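The chain that follows stands alone, in the form predicted alone, written as structure tokens.
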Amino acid sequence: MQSTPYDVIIIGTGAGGGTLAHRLAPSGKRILLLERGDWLPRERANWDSAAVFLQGRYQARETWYDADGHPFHPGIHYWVGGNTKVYGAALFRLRPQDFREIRHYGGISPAWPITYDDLEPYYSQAEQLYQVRGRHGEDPTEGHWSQQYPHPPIRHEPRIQQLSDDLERLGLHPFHAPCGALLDQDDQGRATPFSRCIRCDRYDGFPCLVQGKSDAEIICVRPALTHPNVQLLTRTRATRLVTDGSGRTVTRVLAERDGQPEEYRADIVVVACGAINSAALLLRSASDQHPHGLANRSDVVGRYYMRHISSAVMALSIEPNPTQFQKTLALNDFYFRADDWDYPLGNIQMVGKSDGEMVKGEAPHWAGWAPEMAFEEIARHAVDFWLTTEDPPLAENRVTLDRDGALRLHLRDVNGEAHRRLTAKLQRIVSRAGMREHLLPRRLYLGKLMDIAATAHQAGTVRFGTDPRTSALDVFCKAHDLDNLYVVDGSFFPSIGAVNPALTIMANALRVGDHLLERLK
């Protein structure tokens, strides 16, 4: 049993958790980091394309279920940073729309309770931070900006700078996609057979064997274990967390540590587990004080839970694509609405490209499309796409446990029609840029259109907002019902947007972060 005293605890070292013991390590107060996973070892099977998308290898051993019972294997990863070991360091921000009342054709994204220009000062020190590569001004939806990128873009290999030409012929505003990488480059921002990276093809999805990504280990955890007031404890599961008689204050963390029973105290808890597993943590954390759930009167934890409607598809290139680092272009034309649609699309962008493994384990999909072509002459020639459509919360899309403390998911997608019509706009427009008009639905380890195990892009289950009947957590984070509690992973979001959350989340752990230094002065 482990008594003594910290002045905050979080738990979680992912985007959110490790972004914030980043900010809070110089303060010099007492920090203890909790984490139920290990640090990730460095093994050639890190840039195993079996290994990692086929086999699972980094995937966490789990069953959940879904609303009818129905067991299933999520794509949900474990580690010392997180999801971000394996994610594809996509650092988009929000558009300033994104933080207002949108209309979907599925239902209604609502405002949040902080607009873009309280974010953007944040949105900026987490691109620095993160070392993003990029260069705002390109995308004509992106909001105004305090600092430029610290690096410049990854520049387009060949093949896709041919495809960034042909759909700007087309009338379209193609961009270089915000990259996290701590990639050497020559002075023209070209990725160079680098000392660190010298396999790009194995970045998006993949742990990064050179530690070349910029994931929340690499640049927030292992900086803040360099203080002597930062601790970390690994394999350490929070289990639940208990409040004084009053139910106004979190005392105690118990957690299991390699199995056994352990407990830790601090004056400030911060949750940051996960959308998903935060909200599991507060519902298993439900006492006398607080029946349905701490931090739950509002009845809203675990619910509007939000995943992004999104697919993984290629495109066949009529000549080849010896693309290694394709990950550098995206496209928001469609994100707000079409010309022959009023309601969002959403975001297209390149996704890391696809190899002979990854083609055969979807063989049994195409087989009767193309039973003739080699796997590796597929990939030879694929261009390979990821498309993300805003998933608007819904109250019945949630978070719930079983008796017996199984994790069950509910989840109802309204919005299939306008990822349908996205989908449908990328395929115009790659036949019209000397591509084959057949796309291959592509699986990765999220799927193909990502079905319910897919939560990457998980959030919304402890949503913050001005009214404590409506939210769980006032604007800085803070449960309403309680002094010191905190959550700061992607459950805060009102509405998820169409682009990749992880910088909004980082950015969001550096705003709370400060708050949290006023509040520990």
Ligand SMILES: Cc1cc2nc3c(=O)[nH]c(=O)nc-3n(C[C@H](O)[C@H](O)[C@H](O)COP(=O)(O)OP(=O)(O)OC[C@H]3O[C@@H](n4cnc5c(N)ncnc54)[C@H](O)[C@@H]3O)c2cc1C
Contents of the next structure:
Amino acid sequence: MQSTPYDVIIIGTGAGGGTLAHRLAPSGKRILLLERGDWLPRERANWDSAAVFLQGRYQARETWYDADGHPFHPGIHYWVGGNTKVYGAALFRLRPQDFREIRHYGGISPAWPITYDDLEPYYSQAEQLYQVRGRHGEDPTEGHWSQQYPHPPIRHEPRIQQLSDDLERLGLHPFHAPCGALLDQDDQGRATPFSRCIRCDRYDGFPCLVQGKSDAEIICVRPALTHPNVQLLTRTRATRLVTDGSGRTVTRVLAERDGQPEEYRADIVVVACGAINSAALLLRSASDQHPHGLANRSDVVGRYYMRHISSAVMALSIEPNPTQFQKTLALNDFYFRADDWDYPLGNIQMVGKSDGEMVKGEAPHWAGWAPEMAFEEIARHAVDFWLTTEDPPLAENRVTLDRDGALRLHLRDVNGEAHRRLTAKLQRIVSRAGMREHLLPRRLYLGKLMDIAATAHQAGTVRFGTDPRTSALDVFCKAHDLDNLYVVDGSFFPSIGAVNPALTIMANALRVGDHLLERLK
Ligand SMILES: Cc1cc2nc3c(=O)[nH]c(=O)nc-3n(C[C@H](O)[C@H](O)[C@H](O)COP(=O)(O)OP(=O)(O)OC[C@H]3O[C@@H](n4cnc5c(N)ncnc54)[C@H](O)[C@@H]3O)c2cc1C
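Given the form predicted alone above, what does the protein look like in the form predicted together with the ligand?
Now the complete complex, all chains and molecules, led by this one.
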């Protein structure tokens, strides 16, 4: 006799939840996906930079609070596919060293309970699944790989190829950035039906109108739903998890569907709401058996929040930069150290190309810089970079809930000096690579950068580990304190490295998926 209507409930359909659903779907197990968002509409505004960046059309209308109680609107997106609906699909692996302890200027990044070798097969599987384009072997800092990327890299357009040549001339090691794209040339160089998109500048931060982006909805959720054993409920927000009397088993998921209370039951419950919302859901699920929040005997739930110290900057090329798809180049020469510094600085990569509307939106922040150039003219010469420095995890950087349930995010950057040095390196590079030496901050990409509202790369709030006193999850991301509760999104990271996190979340979801398939046998 079946005791519950579902074998597995997955809460959240982003990089973690969507990928897990894809792995479990062929098993025939009864799977229910709960997603607070809806299907993202395909509409002209998908590619309208004013709608996307200035008006935040696809961002959630949420208000959270910082440690001092100041309200802010997080750069977060609630849709089927989660934040991957707007991500740039730069799908990097962590370096093998990122799985070990690393000493940063601002603190220590602890070792993971698994090694790069443990995750490597799943990195390969995730790269195949998400159709990543790139070339293993180009980046001298990358770890070993068991399968080449399924597709060759997206070719640099001429201005970026020139930049790549200039960087090599300076003794650096640029490489093709791995990118998840269902478009451009096929392996024989023929244009595919989506070829328009890859030439377009509406990728990074935008939903893809022609569905040419390898996001979790297109790659995982839709295919999973072709299996009759998989069901999705949209506009359904999980509000609380309830356990049995022993406190060891989650027996009910309480939710609101279009504002109406609902409840669902399954043998296994997977929380995949994104690092901040997963922590909040567990904290909201406090009970007599779990007075500090579900799965929180260690008191780490909500703590060790990480989000990268990142910034987007614009350099101005002396020659015009007519590039449309700009995210093809990356540089890890300063990932572990620099010639003049012994601590890690981070990763440099390209970001989506600025257009006149974006420049206009940024202009007030530049206070008099380059006023003589028209917005369109600035955009024509813009070369845009994304810099990422690791933020070592701190116990006091955390998600908490106020008495009224409001979400509070505590954040202090301790590694800013490393980021300043990375920016200085880039500044020196651009001045020697055919660009003006000034770097202009692009504050509108991902909300106000360096600001607490930049939550795009959130991770770490329900960390995994072998010791239940210092971690909330075991090595398979099952809560130490419960028998049937898993967390499979960016929450599990003990440290975040300095590359974009999504591929690691996807690879881990496949790894946990294999574990669950064994368990469900
Ligand atoms: C503009 C932008 C650009 C980015 N670019 C890149 C990039 O190029 N490369 C990269 O690696 N990463 C990038 N990222 C980050 C990447 O998108 C995230 O790291 C990744 O999506 C996180 O996966 P996740 O599963 O943890 O959470 P998400 O993908 O956010 O999924 C969480 C899901 O849970 C749902 N949810 C939340 N709470 C509840 C609830 N209570 N009940 C039900 N459902 C709930 C949400 O609606 C969402 O669908 C970018 C992010 C943004 C915003």
